[in-house]
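The form predicted on its own is given below as one chain in structure tokens.
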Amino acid sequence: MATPHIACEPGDIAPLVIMPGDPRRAERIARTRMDDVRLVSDVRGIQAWAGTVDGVPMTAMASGMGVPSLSIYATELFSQFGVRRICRVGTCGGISSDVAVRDVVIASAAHTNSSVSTIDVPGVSLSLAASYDMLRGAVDHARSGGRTAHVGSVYTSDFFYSSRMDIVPALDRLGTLGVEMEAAGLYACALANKGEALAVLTVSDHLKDGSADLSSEERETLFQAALEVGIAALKA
């Protein structure tokens, strides 16, 4: 049965979902990395593409920007379509000096200023972390391939344009690798729905050095390394 935001039948969505933020990136993944591709949903410009990756059924579907948008799609996928694993493949801004633009970040956990970490259990800030098996699969794949991949926490912010740059040094001291806008929401949805989730991110810009920031076109196309790490996590 279709949901308000996904117009297809449960069997049209694979148990494994690749989830970039950008709908154009989802289509690019489908057309360049998947076989037997078909469009199974197209509501509000968020298309779901079903097919196979190396013979394994997968779906590529965008999340849109921010925790609220991602939470709608992730919740419906987990609760209504039998999805078992979702891997966010997106971008982040670098915080740590240990990461550089174009590096891959595998987000083992997500700090956040979103209420998603506190709303479900009053008085408790939930630990929003990646699923272990997916995390292990991603790390093993990245290291075996000799890729530059960093493993650690990221910061999920509700604000793209924020005046609170004063918190960046503290996040850096705590080992936070980068900042983005969706991972904490994905991990919270996975917890709530007994699913599994991971975010694998390409560093597209750096808060300490803007000289090497990627262009919008590069952000769309230079994600192949992160995509392969994410696929390995889904298949682990």
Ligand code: HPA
Second form
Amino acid sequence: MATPHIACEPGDIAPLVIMPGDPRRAERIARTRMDDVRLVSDVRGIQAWAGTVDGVPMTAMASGMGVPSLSIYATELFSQFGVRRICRVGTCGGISSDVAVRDVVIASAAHTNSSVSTIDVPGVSLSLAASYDMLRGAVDHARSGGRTAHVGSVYTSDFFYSSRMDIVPALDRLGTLGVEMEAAGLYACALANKGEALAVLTVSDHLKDGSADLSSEERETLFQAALEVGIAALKA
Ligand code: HPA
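Mind sharing the form predicted in complex with the ligand? What's above is the form predicted on its own.
Next comes the full complex, and the chain you just saw is listed first.
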């Protein structure tokens, strides 16, 4: 049975979902990294691509931008389509000096200004954390390839254009590696639906020294490397 935002049958969606932010990215993953690809849903510009990766059934589907958009898709996938694991593959802005543009950040946890951490249990800020098994799979894969892979907390912000940049030094002091806009929402949806989730992020710019000009070719190469880390996490 279709849901309001995913127009296919539960059997059309694999238990493992790779989730970039950008719908064109999902199509590229499907066309370049998946076999036996089928377009199974196309609602509001968000397509779900079913297929296999190295023989393992997977679905590539975008989240759109921000916690509200991601939460719609992740909730429907976990609760109505039997999805077990979702791996977000995206970008973040660097906060910590320990990370540099081009590095991979594997988000073990996500701080957030979104209400997802406080709305479900009054008086409690929920701990929004990655799946241990996915985290281990991602870290093992990244480090076996000799890549620098930072593991730690990120900050999921409801604002790309924030008027409160004054909070960044405090986040930095607390070891926060980078800022993005979806991981906490994904971890909250996994928590609410007994699913598993992870965010693998490429540092696309750094708050300390402004944005980096990555060529589109380099962007693609970096994305492919992060995608492989995410695939390893889904299979772990
Ligand atoms: N802020 C929020 N999200 C982001 C950023 C940023 O600076 N860079 C990449 N995603």
